[in-house]
Amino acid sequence: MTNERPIHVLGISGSLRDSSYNTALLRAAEELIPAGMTLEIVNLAGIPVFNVDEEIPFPKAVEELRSAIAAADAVLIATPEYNSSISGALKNALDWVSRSPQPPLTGKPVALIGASTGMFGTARAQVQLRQVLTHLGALVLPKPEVMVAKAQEVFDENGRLTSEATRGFLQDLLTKLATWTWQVTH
């Protein structure tokens, strides 16, 4: 993979919680990002509830998110699993960014990761998120899948990912995202 400039990845956490395992997973990705890539993490906390009556003009927080996605070469989404699905905050943000003649996720390489305290990680949420993103025209990385189960056992009290196996899976996904991004954008 030869590239004259770094691949810029936008990291989006689907959790609004201050001590979110999904945000912590994105911070671990920041530590493990391969050479030739950068990662910028954004917060969805300021995104209002979607209302078509308020979309013209887009609220400032929505426009900032749309611009950040458009400027990124790829997107890395860390999704929690709430009630066997993606979070309302994440779905809401995706609904907002999809609204325009030029939705910024169309043709954009995207990789999925997720952490949950449950036994199944974020398997069900990632299936649903993949479906939504495919509908939006995103180019979702098929493999590998990073679904962290029992997150409370692989993160320490400071939110640092301590599981070497999980760090290895995450690093592999980031390497594959770099290759995927290069392939689909060149």
Ligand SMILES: Cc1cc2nc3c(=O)[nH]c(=O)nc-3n(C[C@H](O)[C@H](O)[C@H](O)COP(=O)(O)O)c2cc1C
Contents of the next structure:
Amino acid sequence: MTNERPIHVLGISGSLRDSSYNTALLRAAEELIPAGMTLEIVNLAGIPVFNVDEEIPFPKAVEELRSAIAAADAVLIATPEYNSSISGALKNALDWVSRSPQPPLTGKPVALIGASTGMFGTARAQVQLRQVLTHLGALVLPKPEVMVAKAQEVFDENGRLTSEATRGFLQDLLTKLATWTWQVTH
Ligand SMILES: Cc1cc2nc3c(=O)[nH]c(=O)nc-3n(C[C@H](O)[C@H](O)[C@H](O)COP(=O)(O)O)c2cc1C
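Compare with the form predicted on its own: the form predicted together with the named molecule:
Now the complete complex, all chains and molecules, led by this one.
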């Protein structure tokens, strides 16, 4: 695989929480990013609640997210699990960007990761997120799946991912996202 420039990945955390495990998981991905890839993490704070009456023109925060997705070669979404589904903040952001005249997730390579304090590590949320993204025409990496259960046991008090096994799974997903991005865009 040859690439003239690095694959630019946009990391989106579905949690607005300061000490979010999902944002921390994206920071771990930033540390582990393979050569030939870059990762930029964006925050969904500031995105208003979706209202069709307010979509023209797009609010500034939504336009910034839309253009960041459009400019990225691939997207990495870290989803929390709320009541067996994705967070309202994440669904809200996806609803907004879906209303763009040229929805930026259509045809975009996307990988999913997630951390929860429960036993199933966002398995249920990821299934639902995959469904929403498929509706939007995103090209979601089929495997591997990174679902971090009992997040409080694998992150330290500074939000560092301490589990070597989980770090390995994450690095493997990033490598496969690079290959997937190349495959689906060439
Ligand atoms: C409203 C709400 C619902 C939740 N539902 C689930 C759930 O269905 N499954 C689960 O594993 N954790 C659930 N949790 C716990 C989250 O996994 C935990 O709060 C986690 O830290 C959220 O991600 P974050 O750290 O990135 O904010 C829920 C938390 C909240 C606040």
